[in-house]
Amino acid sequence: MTRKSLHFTQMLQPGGWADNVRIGLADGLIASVESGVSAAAADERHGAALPGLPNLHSHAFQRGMAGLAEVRGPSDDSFWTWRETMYRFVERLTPDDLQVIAALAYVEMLESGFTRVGEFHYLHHDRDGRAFADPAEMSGAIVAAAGESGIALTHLPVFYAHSGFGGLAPGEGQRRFIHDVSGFAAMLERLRPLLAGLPDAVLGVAPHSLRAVTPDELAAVAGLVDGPVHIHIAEQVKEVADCLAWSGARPVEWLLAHAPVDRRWCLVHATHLVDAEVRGLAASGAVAGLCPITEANLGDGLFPSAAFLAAGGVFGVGSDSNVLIDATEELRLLEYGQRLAGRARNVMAPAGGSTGGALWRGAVAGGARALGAVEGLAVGAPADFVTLDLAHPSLVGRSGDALLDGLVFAAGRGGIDGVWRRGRRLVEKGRHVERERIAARYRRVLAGLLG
C-alpha cells in the first residue's frame, strides 16, 4: 500500500473551509483528514486545496475542430450549419486519431481544474459506417486517452438511431453513430472489461436526444446500465418546435411525463424551458448539464438558471464541443450570461453569499451526481484536488470563498498551481507533466487530418 501525507494552509471540505489541514493518502484515496494541525516534517506542503471539478459533458474528438467553424456561410449560421462542419471532420477520424485528440483534450481539462470527464461518445463505427470487428474500438481509444492523461472517466456511450422525431431514417453524415438496441447492448458488454482496468471509471449511457431515439428505444437503452443516463435536450428552438409538432409537448415536458427521470439523469443544455418545465426538472433531482462556452459559441441561448436554482435545482458544467477548455471560464460565463439576461449581478449566489463559492460548490455537487462519482474531499474519496497559487495577484491576501471569487472572476486558470488525480500530481505550475509529448503527437495528427 502506497501512503503519503500532505498539509494545506486551507482546504475546502464538504462542510466548508478549514485551516491547517493534514490529509493522509493510501493508494490514491483519502485515508484521513485532520484540521487545525501543524505540518509534520515529512508532509508535502501546499497552500489552498479545492476539490477538482467534474466535467459532465464532453465530445473529445471535437477538440480537433476547434476554430474550424468560425467562417460565416452564405446564409445565417446556426447550430445546424455548424453540425455540417462537424460531420465533415468526423468522417476522417481513425481510432488512433481519436485517442490522440482525446488525450490532448483531457490534458487541457486537467490543467484547468477538471479531474473527471463525462465522455458523451457517439463516434462508434468505421469511416464507411460499418462496425469494427471490436464494437468498442472507438470507445477503447477514449479509455486509452483517459488512462494516459490520468483523468477520471465516466464513459457515456451514445445510442443514436434516427435523424429526427418519429423515427426518421438517419442521414449519411450520421453513419458512424448509428446502432440498434441489440448492437448497442453488445458494445456495452465489450466495454465493461475495458473500463475495469481504469481506476474509478463509471459506465453510463446516453440516448443522444429525443429526435435520435424512439420512446421504446429510450426506455430500453436507459435500462441497460445502473449508472448515469445523459441526454441532449431542448438545446435549440427548432428542436422544441419539432418536438411539439411530433408529440404536442415540449422536449423536457415530454421527457418528464414519459421517462423515469431522477437523480441518475443529466439533461444536457435544457436551454429552452417554460416555467413548468423548470419546476419539474428541479423536482426530479436530475442535473442540468450546462456548457456555457459551447452554448455561446453555437448561439444556443441561456438556461434559466435563477429560476432553476430558486426551485431547488442542481447544475453542473461541461466543456461539450471543447472549442475552448477552461473550467473557470465555464463558471464565469455561466454567471455572466445570467447577469446579461437579467441585468443584475451575483445571480448564482444565495443572499449574502459568494458567487465564486456557489459556482464551484454547485458544479462539484451536480457534476458528481451526474457522473456517478464521489463528491468532495472526504475520507474514502479519491484524492482529486486542485491547489492554488496564493502568490497570484488576484489571489494574494485572500482566504475562504474570497479565493474562489478571485479564481473564477479574475485569476482564471492562471491561479491554478497544481492538479492531483488519485493522489498523483499531474499538473505542476499549471502544466500537465505529459503535455509536451501529448501535444507534439497531436500536432502531427492534426497536420495530417487538416492538410
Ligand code: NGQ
The other form holds:
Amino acid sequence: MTRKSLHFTQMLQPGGWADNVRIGLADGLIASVESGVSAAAADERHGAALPGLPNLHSHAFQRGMAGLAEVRGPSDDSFWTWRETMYRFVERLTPDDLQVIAALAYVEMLESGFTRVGEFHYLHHDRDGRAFADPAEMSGAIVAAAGESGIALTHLPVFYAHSGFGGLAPGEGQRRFIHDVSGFAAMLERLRPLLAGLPDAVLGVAPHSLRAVTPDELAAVAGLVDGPVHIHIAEQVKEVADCLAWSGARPVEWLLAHAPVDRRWCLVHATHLVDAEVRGLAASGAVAGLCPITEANLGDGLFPSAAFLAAGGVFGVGSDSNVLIDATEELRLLEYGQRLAGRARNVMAPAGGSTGGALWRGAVAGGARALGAVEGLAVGAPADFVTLDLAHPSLVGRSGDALLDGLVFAAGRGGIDGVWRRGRRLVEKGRHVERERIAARYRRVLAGLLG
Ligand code: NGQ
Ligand code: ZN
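With the form predicted on its own done, generate the form predicted together with the ligand in the same format.
Now the complete complex, all chains and molecules, led by this one.
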C-alpha cells in the first residue's frame, strides 16, 4: 500500500469550506481528513483544493469533428442536419481511431477540471455494421483511452434499435449502433471484466432516447445493471411533437409515467419541459444532465433552471459533443443562458449565496449521483481534486466561494493549477503530463481521417 499526506490552506468538502486541511491517502483513496491543523514536515503543500467536476455526458468520438459542422448548408441548418454530418464522420472510425480521439478528449477534460467522465457510448459495430468478433471491441477502445489519460470512467453502453417512435426500423447511417436486447446483454457481460481492471470504473446503461427504444426494450435494458441509467430526452421540439403524436404525452411526461425514474436515472438535456414535468422530474430524484455548450451549438433551447431548482431538482453538466471541452465554461454558460433568457442575474444561486459556489457544488453532487460515484472529497473517495492558482489575477485575495465565483466567471480554466486523480498529479500548469504524446498521435490520425 502506498501512503502519503497532503496539506491545503483550504478545501471544499461535502459539508463546505474548511481551512488548513490535511488528508491522508492510501492507494489513491482518501483515508483520513483533518481540518484546522498545520502541515507536518513530510506533507505535500498546496493552496486551495476543490473536488474535480464529473462530466456526466460525453460522446468522445465527436471531439474528432469539432468545428467541422459550422458551415451553413443549402437549406436551413438544424440539429438534424448536424446529425447527418456526424453520421458521415462516424462511418470512418476504427477502434484504434476511437481510442486516439477519446484519449485526447479525456486529456482535455482533465486539463479543464473534469475528473470523471460518463461515456454515453453507441458506436459498437464495424464500419459495415457487422458486429466485431469481440462485441466489446469499441468499448475496449474507450476503456483504454480512459486508462491512458487517467480519468475515472462511468461507462454507459448505449442500447439503440430504432430510428423513431413506435419502433421504426433503423436507418443506414445508424448501422454501427444497433443491438437486440440479448446481443446487448452479451456485450455487457464482456464489459464487466474489462472495467474491473480500471480503477473506480462504474458500469451503467443508456437506452439512447425514446426515439430509439420501444417501451419493452427500455424496461429490459434498465434492468440489466444496478448502476446508472442515462437517456437523451426532450432535446428538440420535433422530438416533443413526435412523442405527442405517438403516445399523446410529452417525452418527460411519458417517461415519468412509464419507467421507474429515480436517483439512478439521468435525463440528458430534458430541455423542453412544462411545469408539471419540471416538478415531476425534480421530485423523482433523477439528475438533469445539462450540456450548455453543446445545447447552444446545436440550437436546442434552454432548460428551465430556475423553476427546476426552486422545485428541489438536481443537475449536473456534460460536454456531450465535445465541440469545446471546458468545465468552467459549461458552468458559466449554464448561468449566462438563464441570465439572457430571464433578464436577471445570479439565477442559479440560492438567496444570498454565491453563484459560482452553487454551480460547482451542484454539479459535483448531481454529477456524482448520475455517474454512480462517491461525492466529493470525503473519506473513502478517490483523491480526485483540482488545485487553484491563487496568484491568478482573478483569484488573488479571495477565499471560499469567492474563489469559485472568480474561477467560473473570470479566470476560467486559467485559474486551475493542478488536476489530480487518485492522488496523482495528472495536470500541471494546465497541461496533462501525457498531452504531447497523445496530441501528436491525434494529429496523425486526424490528418488521415480528414485528408
Ligand atoms: C448523439 N447527440 O447521440 O450523439 C446525439 C445526436 C440523436 C445529441 N443529442 C443523435 N446531442 O440524438 O439522435
Ligand atoms: Zn448526447
